[in-house]
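The data below hold one chain only, encoded as structure tokens and taken in the form predicted on its own.
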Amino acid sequence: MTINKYQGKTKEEAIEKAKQELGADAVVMNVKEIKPKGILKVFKQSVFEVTAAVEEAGTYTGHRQSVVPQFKMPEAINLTADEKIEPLKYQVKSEAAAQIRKVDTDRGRAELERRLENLSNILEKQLTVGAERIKETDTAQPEADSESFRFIKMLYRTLLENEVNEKYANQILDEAEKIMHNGSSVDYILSNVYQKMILKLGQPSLIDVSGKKPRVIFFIGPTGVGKTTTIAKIASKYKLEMGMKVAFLTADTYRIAATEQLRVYANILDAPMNIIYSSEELNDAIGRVNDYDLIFVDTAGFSHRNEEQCSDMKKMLDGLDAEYDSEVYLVVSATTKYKDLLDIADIYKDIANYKIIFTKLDETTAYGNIFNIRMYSGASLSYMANGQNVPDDIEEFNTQKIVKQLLGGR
């Protein structure tokens, strides 16, 4: 893994500069605004710091390595859902003995989480030092590599908890331990796993406004994730922020309130909006208004088991005039199950290539899900909602945050 820091007047164009050197795979691990210092502060501008990294070629993803140990250690981690993972090293027999586990737990948790807001000191202290690995002091080796051992159990038993799939949370840490035989200190531990994490999550896909105008935007996806206000959230971004020209196309008939739904957001957007009986009469209403920037296209919603309503989504996306470049939004939620979600990832497949966003955010807090399915599904993530405000309670993916929180922070 390559790890390096760049600079720019803006987050945007440290970024740029981050995937001009490592490419377009660079992802972000972490963003700082560095504010200048000095009696003439005044007269200078802040700039934006970028943390990066890339993958390199060759770099360990698959099967565990082997590596001799220099002390006594399990051969392997395969921490398994059945397995009871305890904090403590005598099984709980008693009222008190319980309450002592929970006490146990809950300063392991605190530590973990004063951890993850050390991670931004972490990574710089790696890049300082030449990204080499950062080893605890203690003469004792076994009994440090014995603490970083109950340390990635406690990371495993953090991941479930916030419903990462448990063949997930295994791979992630199966690549900690070939780390962790080297004698590296909790916080290398720690910094490594979320460096493997954000880089499996990627950076988030958003709609591309380089190309030729009009670009045809679809969401799709189950009844109530939330479509249409997700529709307004971003339109609103993009011409409120970005002064784009938007219009709307909605093909959602079967439930009576969408419509005007969408047209009430089109009215306080000052935008058109045309309604599409069948998938006939999408390129016409396209062409009525091709000299905009953007076409959001709300779909109806409809159960994934639903063959008949599969089919005619696909042939309307299908029958999109070549002439139009266009993207498409599968809108999910977040409180969906994971076997649900895993149904929809599949029969979505079959209909478009599709990128991800995700909703309701702000009404579960386990976010195991999201993990899952990106690493399920491979399909990009892009927006996430966490409220039903118009246009604010949406952003960009925001891999960090999540990352942190999949790891037992806040």
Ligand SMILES: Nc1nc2c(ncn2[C@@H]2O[C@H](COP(=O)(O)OP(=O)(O)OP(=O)(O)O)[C@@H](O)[C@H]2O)c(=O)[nH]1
Given for the second form:
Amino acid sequence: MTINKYQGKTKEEAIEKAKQELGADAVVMNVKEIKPKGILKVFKQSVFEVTAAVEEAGTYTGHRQSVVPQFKMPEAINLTADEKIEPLKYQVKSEAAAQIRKVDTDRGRAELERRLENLSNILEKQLTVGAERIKETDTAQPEADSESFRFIKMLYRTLLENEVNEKYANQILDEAEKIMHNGSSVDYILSNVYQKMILKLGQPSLIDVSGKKPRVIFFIGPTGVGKTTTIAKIASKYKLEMGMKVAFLTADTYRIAATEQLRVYANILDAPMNIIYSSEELNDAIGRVNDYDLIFVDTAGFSHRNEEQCSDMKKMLDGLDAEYDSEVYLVVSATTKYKDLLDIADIYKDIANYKIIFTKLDETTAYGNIFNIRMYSGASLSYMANGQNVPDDIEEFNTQKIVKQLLGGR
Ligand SMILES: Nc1nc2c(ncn2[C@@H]2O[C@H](COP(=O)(O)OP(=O)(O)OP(=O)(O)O)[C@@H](O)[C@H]2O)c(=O)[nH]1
Ligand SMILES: [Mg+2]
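With the form predicted on its own done, generate the form predicted together with this ligand in the same format.
After this comes the whole thing, all chains and molecules, with the earlier chain placed first.
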């Protein structure tokens, strides 16, 4: 892993510099605003400092191809096959051990939270001092009852409590263990695990507003996950904060009042809204608003198990005229069960190459599925919604915040 700091007048400028030097796969670990100091500070502007990293080529194992075989058991369901792949060595087995664990955990948890709050300083220290890079001569694995090993176990339990799938939790901590040596500090381990997880989640991928217009943006996904609400939130941001021209289309004529729901938002934003009743009408409808920057297309939610609706959706997306640039967002709720999310990820992959928006983060405290689905599908994360308020309850996917929470932070 290569990790470096970059400064810019804005966060975006600093990220751009990081990408120029580290490549497009660079991922932001931390953002710091450096406020001017001294007597002339009122005349100076803040500077943004971004810590960014990139995994060395060939070491990234988080994408679909490498992980899918663990989950895909199509013909014969073989539950034990799973365990053979990755022994769950961090698990504490007996009842007595569980008791000890509880006391240990309560103490450790407060400590972990404090360390997470201080994480940017830890990263900082690691960068400036070059920290504890493994010396060739000091690669002895930590002893089983050492502080560092206990700490790794606590991180493992925390990840599981937050519903990170045990395969992924094992994978992360196995990697952490590899870089550990006798005497590794807890801070070093934490910062390494944090960095690994950030790299696995990847840099969020947002609507690309730099390309040619109009850009057609489809929102697809299961029923009731918040597609229409999310469109309203995102469109508002682009219109009100960035002054872009937005238009709406809805292909949702399935549910009574669905078109009315979008029309209300379109009226508030003073943006055109058209309804399409069949996939053949899509290109004509887009043609009527092709001088707009962004065209948001709302679709009817459907069960991923309904094959007919899946194939209708694919037909519509495939039918988009090649002259239009498009993006597809799969909207899923953070409260959906793990197994269902995997099925959704798979079936929608056949429909389109999507990016993921997670909604309803306010309705759960366990964000593990966000990590799981990214690892499973390899799809980019984009936005996250955390409430019903339009337009406020949405933000760009905040990788640092989610990783901190998965590791036990607030
Ligand atoms: N708590 C919470 N509720 C949300 C969020 N996003 C949407 N909702 C609510 O979820 C419900 C369904 O939202 P819609 O936007 O209609 O969902 P949809 O995916 O368009 O639904 P269909 O078109 O019927 O498939 C509404 O009550 C929204 O207010 C969120 O981030 N948090
Ligand atoms: Mg809807």
